[in-house]
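A single chain comes next, written as structure tokens; it is the form predicted alone.
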Amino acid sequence: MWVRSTLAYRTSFVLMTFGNFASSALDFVALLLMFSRVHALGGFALPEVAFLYGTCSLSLGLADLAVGNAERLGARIRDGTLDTLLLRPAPVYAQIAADRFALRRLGRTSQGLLVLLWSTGRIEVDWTPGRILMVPLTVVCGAVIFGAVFTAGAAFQFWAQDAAELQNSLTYGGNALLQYPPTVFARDLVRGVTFIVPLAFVNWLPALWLLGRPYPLGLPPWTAFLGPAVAALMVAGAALAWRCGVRAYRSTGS
């Protein structure tokens, strides 16, 4: 429905998502301001850097299309429309995911798309049908662990009902912190990033494998490969918690 009620203006189904692209390329052009001053960041070239914001770009661009209206849940809960959804006959979840699902988005997933395609044509890699297969894998994995990292906010809120900002600052503020190189950034802020909130693994550890660079706090490389296996234990985590939040749910009453 949301869909069909989008496309019925195309011209402003054109200008917001062209405008959601140029938004999200802003942090692209701060990059190559950045890199107009300087031959290289961390170690990293503009190719290696364009890569690693390609990915994240994609995968939170993806996540962020598919279960993005997850925050919206705080405002349902307060505002008591959470019971209408309960009420319904469909899983919840499905139901907030395409509350007010926004097309205009394609235009940060674009975006991303487009900058990591430049950036895999001037990376310095050996492209092996190993090291092809990873950079889809690491989109698809980076995904579903920005996607889990959307649930498990949006389930916290069951709780303390306007913690938007919280899941924000995880998904869009780890999306801004994935775009550089870890090796720019305090070992303790890259160690909280892999063992406690496990961004890393979108696309730092995968995409350092792929650049044939040494990960700054000393991991093996096959740690690389992990991508899947974290992406697995972050959706059953966050199902959980979701499972917990609507069991604890207490409607308004209004």
Second form
Amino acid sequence: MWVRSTLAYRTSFVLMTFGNFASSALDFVALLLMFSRVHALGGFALPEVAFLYGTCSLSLGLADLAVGNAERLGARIRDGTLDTLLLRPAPVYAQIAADRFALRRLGRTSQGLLVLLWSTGRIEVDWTPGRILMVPLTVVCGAVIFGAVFTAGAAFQFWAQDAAELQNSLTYGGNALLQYPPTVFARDLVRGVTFIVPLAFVNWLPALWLLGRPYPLGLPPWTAFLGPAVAALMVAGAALAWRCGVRAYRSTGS
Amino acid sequence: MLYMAVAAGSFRRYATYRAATAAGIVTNTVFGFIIAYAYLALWDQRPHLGGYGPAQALTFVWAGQALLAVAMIATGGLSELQERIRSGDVAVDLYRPADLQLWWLAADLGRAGIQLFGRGVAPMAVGALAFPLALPGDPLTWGWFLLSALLGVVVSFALRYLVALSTFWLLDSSGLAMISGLSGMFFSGMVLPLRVFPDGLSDVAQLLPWAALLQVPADVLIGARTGGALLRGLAFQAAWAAALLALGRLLQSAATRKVVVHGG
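Which structure goes with the form predicted in complex with its partner chain, now that we have seen the form predicted alone?
Following is the full complex, with the preceding chain placed first.
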């Protein structure tokens, strides 16, 4: 229904999709401008950084497309419209995720996909079937991890309604982080996003395995395949947080 | 006097959004760290890129995070005014014995004032603790920086007011607002300092109004603009502010002639 309603305003839809494409392309333009001045960043050449950029941008785009609207939960709690959703005979989470489903977010997804395709042709990888399979697996696991972060961030709004921006630091901030190679960052920061909020499994670990580069923390190579396990754990955690949030919810005025 | 009251009211209003401010500070700080490390890697390869040293480049990053919310660099338009124009409520505003443009300018300055304390100081302080920044030692330079930042807010407002007024003709100006916000991100120096851009693009970008939002204030802060260059920078900002406010005034009088309120 939301798809049809946004398609009704055709000009606005085209403009917004273009804007969505351009806003995520801006990050890549910044990378291109940087590489017009240097040949390598943290020891990584442009195609390799573009591969990192493409994988995390596509993952975030897919997660945002599917459940990104959950961030509107805080607004719904404030104005009391969440109660309507609770009364309907459908899971609240599904309703929240589908709320104002924004097809224009295909802008980011397609931009990430373009950069990913461009870079896979240029990085030096011996493409065995296993390695080819690793690329879509990385993207899907990454999308699930980002989706779990979106969900946990939405659940947090049951307690702090105004703090919708907080999850941006992990989702869009995570995207900004993961587009650069881990060698750029301080060890403690890399440790934090590997062990505390395991964003590194979105693309750093699998991509560095594909590129045949060591991970700065000296983790064994098999950790590159932990993506699905980490994603499952994150989903379990986010589901738990969501459940607690719904249980703790008291409507405004009561 | 009336406009002072509007500014003070706006200041107090934004002071009540505490959780949102805290969330914004965290987000600005996280982005500050990420970009700071990326710039360190960049300046490690080219130590004098854009005429900045590494400490100056890092200070540029944190100045950007501090001013992002204050000068609303990534935001195009004034969503509240756009909504009032779309719904027709603006007719009430036009009846008030106050000028529409000055009213919204006063409100925006009040908002910028509280956000300078709320979202400007905290990320900058964290940045100064975590990285070796090139912050000025003498209070006079801080004064020039604040003046430059204020002029930046006025230029930003003048641009956003133009976008908001376009609602009189477009009815839905969210697309234009988005494009305008993107231009702000790119041409203010937020994604990369304008001096680091390729030569031709760099020269053009430094003449556009968005340079007044971040590039000029940041250059004042890090000591890349002193003496004559400092005065030229401030004059550049003041000229854009005056020109854009005047354009807004022209557009406003055209719009108010056009407006037809339902019911006569």
